[in-house]
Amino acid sequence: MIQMPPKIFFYLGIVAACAALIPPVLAVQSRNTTSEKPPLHAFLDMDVQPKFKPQTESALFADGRSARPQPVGTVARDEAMEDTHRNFGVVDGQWATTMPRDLPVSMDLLRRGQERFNIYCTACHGYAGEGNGTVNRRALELVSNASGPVNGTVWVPAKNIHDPTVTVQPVGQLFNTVTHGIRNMAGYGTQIPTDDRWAIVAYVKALQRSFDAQLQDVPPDQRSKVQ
């Protein structure tokens, strides 16, 4: 004969089942009702912390204000790029034709531009900027030996910066290309600081000028060395 468990266990089971329904019922209720009271926090973490609400008083400061004036030189996030010449290469809606005022062309700037150009640009464009960098030559070789795309890709040859379509571009347009890229060339805005991008632009212009230099471009005391 099978002995039935005591009835107390049956009643305890019913109570346990009802108790298990309480959390989901409360969750559903909280999602469908609104309240001005803050939610319950088992662990406060950083949800509840000391703070001053707008326009409230504070005994911490001599003037009694909780809201503090902005420190001198503070720039709002949406105003940090206000200098369109320096940050975008644009002046009055047109490509800038001059370097930023606080970045005049100097030998130090050109040397910096040469260094950065050699690091980031020569792999494709070559040291003289003729588009014959190591990566470009290798890619063209792979493409020429294949009947179709190599590994699912095609290669757009690196531009010769001495091409007439490039030499006529103002410095602002070149800065935009270095920053955002063009065609298959990726942009370097996240890798190269703004001033270094302008230095590269200045060096590119110097390279272009060197390919079309005239004797009068050489300082008089140096002309005997090139004649």
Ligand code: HEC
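Take the two forms, superpose them, and find the largest set of C-alpha atoms that agree within 1.5 Å; that set is the rigid core. Residue numbers count along the first chain shown, from 1. Predicted model only: the values in this text are computed from it and were never measured. Compared with the form predicted together with the named molecule:
- Core-superposed comparison between these two forms: CA of residue 181 displaced by less than 2 Å.
- Superposition on the rigid core between these two forms places the CA atom of residue 64 2 Å or more away from its counterpart.
- A movement of the C-alpha atom of residue 191 falling short of 2 angstroms is seen between these two forms when the two forms are aligned on their rigid core.
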Second form
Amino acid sequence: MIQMPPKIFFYLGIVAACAALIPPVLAVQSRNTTSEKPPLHAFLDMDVQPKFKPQTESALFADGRSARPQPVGTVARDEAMEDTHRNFGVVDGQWATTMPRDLPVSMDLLRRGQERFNIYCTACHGYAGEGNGTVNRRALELVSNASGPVNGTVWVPAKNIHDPTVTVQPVGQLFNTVTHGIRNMAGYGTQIPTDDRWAIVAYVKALQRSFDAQLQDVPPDQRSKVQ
Ligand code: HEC
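Having seen the form predicted on its own, I'd like the form predicted together with the named molecule now, please.
Up next: the whole complex, starting with the chain shown before.
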């Protein structure tokens, strides 16, 4: 005769099967009900920390307000705009013709400008600034293959920065174009920090100069390499 296991195992099995149903039932129940109570929060991380919520009182200050009014005349450090040369490219109401005093042109600044130009400007203007970037070429391809405006729009090609109307511009004017954009070009004032915009301007000037380079511009000991 086959030996049956003791009955107790049979009952334990039933109890275990029922217990196994509890977690999924709880999960389904909590997914389908709403509760006013805060959720169980096993790991607090930084969710709970001492702070003043808006409009709450603080005993620390005589007027009892936790939200402090700004002392009159304060400006966030990066919003101090009184230096119009640096922030707007304007000196005495005219476009600045020099770089801001604390941003002299150096090889490091030009390299930074080149890097930023290659990131932000080449897509449209091309690496040499001639206006033949990838976006520009693709857009021209789309427009020229279509019989009319594409998606209801037309393409204004990115300008050649070696165009005489651009090469005569003072640095302040270029800085203004990069900051606020011009006509169909959007501005980069919110994306590119001020110093980097100046670095880009310095690089644009260098690019323009390089298109008009003479052998005399090259240091004598380097000339054999370019001849
Ligand atoms: C999305 C494409 C695009 C990008 C990116 C772009 N530009 Fe332009 N840019 C244009 C177009 C288009 C024009 C011509 C606008 C017009 O004539 O309506 C232009 C014009 C210019 C001009 C000529 C302004 C003038 O006085 O005629 C300069 C200088 C210039 N861009 C510099 C830059 C620099 C520097 C960057 C990078 C920070 C940049 N652009 C990024 C599309 C772009």
